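The chain below stands alone and is given as structure tokens, in the form predicted alone.
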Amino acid sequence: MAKASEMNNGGPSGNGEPYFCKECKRNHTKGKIYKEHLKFAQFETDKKEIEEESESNEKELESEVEEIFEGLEEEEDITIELDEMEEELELDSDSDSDEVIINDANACVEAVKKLPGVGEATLKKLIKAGFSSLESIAYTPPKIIQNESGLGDKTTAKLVKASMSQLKIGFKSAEDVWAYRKNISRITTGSQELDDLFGGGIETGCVVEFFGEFRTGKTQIAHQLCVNVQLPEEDGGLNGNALYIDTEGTFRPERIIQMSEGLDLDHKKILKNIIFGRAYNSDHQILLTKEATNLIKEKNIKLIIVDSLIGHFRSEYVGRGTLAVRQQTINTHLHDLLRLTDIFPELCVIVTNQVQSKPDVFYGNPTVAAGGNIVAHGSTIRVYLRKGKGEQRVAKMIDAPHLPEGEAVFSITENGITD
């Protein structure tokens, strides 16, 4: 910019002459200061000021990212790219798998809307309610049905009927069980004496229950199965997830990472693929296993454990007054989750109960477990558990349908449930 004295006196000579102004390029005269210049020469002098920064930035910054790529070495380059390739495969992999479970969900309750009388507004009551499959409608009593989704007698009949016949429920040959229970899918424990127990692991489509007293390693089967169940079935899995219902508040993510890192996997991944619910009181309870009727076909779950069953019931329900209603609400949740078995014959349910002494037993063992016989009864395969030397533990099958009265020892290291 001129100036300003060189303006005020008409130019460098102060004289009034005319002079050329080199900033707007056109002559001065009369040592007149134009507006017109003074704005033009400050925009000038503004953009010359901001294009000569921004062209000093971008030369270091080039300048900097030169010298970064030059000092990178050819190795960690080609780790880098591995990585990368290996991040986005499993990505492609877990986005295939959902997707597969999501078009499974999606087809469940295309059936559902197809049934006669289902409109929209029905459609959205039964599977607000749980009711999202036909099989979950056709083995649910219609009074349930009814009481959770609110419609009305007639519809309810009518939906429940039109399952059975699509599903063609009723009698079939003994021959065609079996042909069933030939491939039916097995969880391994860990222990290959267990396993034995078990008949070679423990079955899908069935409650079992595992009670005795504390420190008997009851959660810790319970954990160890959250992370088995994850394993390929060529190695004692179900390549499923996990859901946790924990009452008495002792699942602890530390052990799943020690049995995890014991089978070498990683432990993100069995962490994130375990779905955990923290049951507060008895209802809160039972409410949770109505919920996860959705969870399970969205989520992949292939096991589901209550730690522990009878807990919340045993605290709310004092008193012989309150004995008739606690064993009628025991057997109802009991036989909701019995139910999740029949409509998802892949789904294995592990419940663990505590144990309660019998005064009047002077001789052998006085420990029985708690609920009485509307928990023993609900049961599909009950073991009893109990400590032996160090960190073994003894378990023994107490009642099965198929399976003969027998013992198994096996042990509890920091790895998880072995031999």
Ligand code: ADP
Given for the second form:
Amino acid sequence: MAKASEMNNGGPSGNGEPYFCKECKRNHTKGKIYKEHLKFAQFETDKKEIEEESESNEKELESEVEEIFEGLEEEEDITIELDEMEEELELDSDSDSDEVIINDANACVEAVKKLPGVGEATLKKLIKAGFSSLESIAYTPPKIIQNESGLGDKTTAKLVKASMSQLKIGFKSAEDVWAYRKNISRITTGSQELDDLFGGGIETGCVVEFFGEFRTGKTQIAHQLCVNVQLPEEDGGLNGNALYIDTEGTFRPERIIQMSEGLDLDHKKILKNIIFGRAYNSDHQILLTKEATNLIKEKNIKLIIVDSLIGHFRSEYVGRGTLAVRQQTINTHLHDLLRLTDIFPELCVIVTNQVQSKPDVFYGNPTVAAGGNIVAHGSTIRVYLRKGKGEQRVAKMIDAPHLPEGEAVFSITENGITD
Ligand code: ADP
Ligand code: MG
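The structure above corresponds to the form predicted alone; please give the structure of the form predicted in complex with the named molecule next.
Below, the chain from earlier opens the complete complex, with every other chain and molecule after it.
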């Protein structure tokens, strides 16, 4: 059909018929504006097309909503299961260690409360926005604190300065850095070879990205680490809990149970110590990350999983025109995660990323993660996974500040990750 703007003489029939002007939002009948605004004319035929378009959009939306609800139902099942388990566990929980953790969280808040100029109202705003420790204030760009807490720029600047000076953030000797790095804690992956690739397990204080095609073991490694992080330090754990942000709906408590049993651990306790959040879209994913900040001390979280990092972004930002915004949003999200490891150096963040198959690469491995350079520059350690024979998988160290570019072979079994 012809567009109104393609017509040159009045209405659809070219007879000077009045029309509704989309620019002026009213009818034009005659005069100068009548001719000039023909390009904004909306005729009955146009309206019909718009109506049809919006109808088909509505249908698309409906099916999307249906899918989301299906996902919701699934997730509700898991939550109910976990809730029931939690109730059962209420009795045998380790109340002593819980108390220590709560005291720790309180101490952080107390320190914020003592900053100059922090009254009840300011404190409330800071905590609500997730800034409940000196570290979180010192390491976050003031603009972000301002935006999220609603505090003024002068107050924010003062708080950041005071937090930095209390934490003695500034230059230190390389010897001090070495003293710190020597004692860095690590989580075992369950496979000696894979641990060796990481220089003795996955270290805390950094973001690790596992990327690869589907079924290469990204989600399995994430599950295994949620179990292993709970082990005592002498067994390769961090004596801490895990927080799992699932964007794809692939978290399975069943696998956690199998993996716990493989290590002779009480699976009820292991499940109880994994905090689970299903992110339904990219905004929700970002929000969950921000909420995590407040839980880390309170729940003794030592491991955060985001599986997968950019799936939502990829499906929500479609088309070339949205690329810049998408990359910028992923970048901010990734920096939120990186900042968490600055604020909590005893924390380990794992993100997964499905590789984009590059149509122009026929040979070799498409070692380009979805999200492109943004993710590559943001994550501190990047490991590429690919399939081997049967249950075997190969991990390749792609990028790490201090590790060689080696490879490791590991297996995915019913009991989890092993050599
Ligand atoms: P992705 O990289 O897409 O996240 P996953 O981590 O989910 O892939 O890995 C899926 C693979 O894990 C399966 O193809 C299978 O080889 C293995 N796997 C999953 N569950 C089990 C199990 N219960 N026993 C043995 N292997 C399993
Ligand atoms: Mg997966």
